[in-house]
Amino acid sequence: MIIGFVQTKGGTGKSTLAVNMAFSRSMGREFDSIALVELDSQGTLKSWWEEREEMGYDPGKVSFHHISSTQKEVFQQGIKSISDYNDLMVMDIPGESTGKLHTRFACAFCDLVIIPMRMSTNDESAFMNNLYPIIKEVIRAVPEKKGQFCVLPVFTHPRLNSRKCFDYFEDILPPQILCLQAVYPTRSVYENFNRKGLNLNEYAKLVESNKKFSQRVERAIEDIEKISKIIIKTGKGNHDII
């Protein structure tokens, strides 16, 4: 299975989500080998992974791959090669204001495209003007791709009624786009867990002696596990490949 976190604008939580999906317990139980792939030339995840290696953290089932090339044939071949040797590939697609080469490829290549999106008119406008036209092109060329594009509501208030959030997106989204029945809340832990190459579960062990911090991390882990389970369920519903 190939999952891509795609959004043409930056700052929507794609990298954090990609990392924690790859290392989630749910994904680890479902898949024997998991590739975390970064296509961003800035290499934010690459630096994070190098810190992990320096600290000697166990990668478990997860391998990391950084493809910085903007040459279409080069990164396409690299991604296809990685997908051949892994049961799950989680792709972090960079935000792209022009060209959108990686975005177009991910929309066409991935089995499931997850679109992190806030409840805001700005995000709605950006999606309709920049990403949705690409999705329409892909579905027009390959009709069976319909149903493989899913919005994940992000940066929601932790106490927000999720049903209201889902209703909002179901009201504004085109019929080809689904809304995952899970949310990614705003939590300070998501900004701090990855220092020194940590993932959420490793960070939880680091702060387990601090009850306040520990509870915050456990809530974040619950967020990620719920999203992971919904993604697995959605993938099973759309494809016979999990």
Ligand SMILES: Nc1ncnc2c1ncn2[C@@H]1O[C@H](COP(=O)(O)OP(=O)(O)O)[C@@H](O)[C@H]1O
Given for the second form:
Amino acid sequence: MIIGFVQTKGGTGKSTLAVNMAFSRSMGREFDSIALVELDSQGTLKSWWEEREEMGYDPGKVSFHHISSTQKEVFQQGIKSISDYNDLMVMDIPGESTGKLHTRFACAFCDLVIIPMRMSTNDESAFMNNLYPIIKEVIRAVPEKKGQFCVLPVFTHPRLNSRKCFDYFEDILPPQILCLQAVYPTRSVYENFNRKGLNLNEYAKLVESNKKFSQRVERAIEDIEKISKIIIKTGKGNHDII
Ligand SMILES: Nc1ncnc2c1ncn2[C@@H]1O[C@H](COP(=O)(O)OP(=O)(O)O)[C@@H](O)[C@H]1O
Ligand SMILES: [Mg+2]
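After the form predicted on its own, can we look at the form predicted together with this ligand?
The next block holds the full complex; its first chain is the one shown before.
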């Protein structure tokens, strides 16, 4: 299965989601080899991965691949060969690139394109103006494309009724774009852990003696596991989505 986190707008949680999804227990149970792929010249995940390697953290089933080339044939070939050798590929796609090449390719290549989006008119108009035209173009150009485009509501209030959130997106989204039946709430835990090269589960171990921190990280882990399970179902064609 090939999953891409795609958003032309920055700061929507793509990189954080990609990392934690790749390391989630649900994905680990379902897939034997997991490739986390960063397509970004900035290399935010690359530095994070190098920090992990220096610290000697166990990657488990996850391998990391950084493709910085913006040359179409080079990065496409790179991605295709990684996908041949892995059961699951999770891609972090940069928001802006020359001619939105990466976004275009990811939209055509992924089984599941996850679009992290806030419940805000700002994100909504950015999506309609920038990303949706690309999606429409891909659907038009590749009519047999079976992949699915799904919005994942992000940075929702932790106490928000998810149903309200799904209804909101159902109202505003064009028919080809679905809403995943999971949300990614705002959690303060994300501000601390990822700069140390840790993933959520490792951070949980680090803070297990501190009850307050421990509860916080457990809630974030629950969010990620729920999202991962819905993504697995959706990817298998069991469309538990609106
Ligand atoms: N659920 C969350 N709650 C609060 N902050 C988050 C959450 N997920 C990510 N963040 C923070 O939001 C910022 C943007 O996230 P990032 O994953 O880098 O987004 P993107 O890759 O889309 O630019 C980062 O500072 C990150 O730590
Ligand atoms: Mg990022």
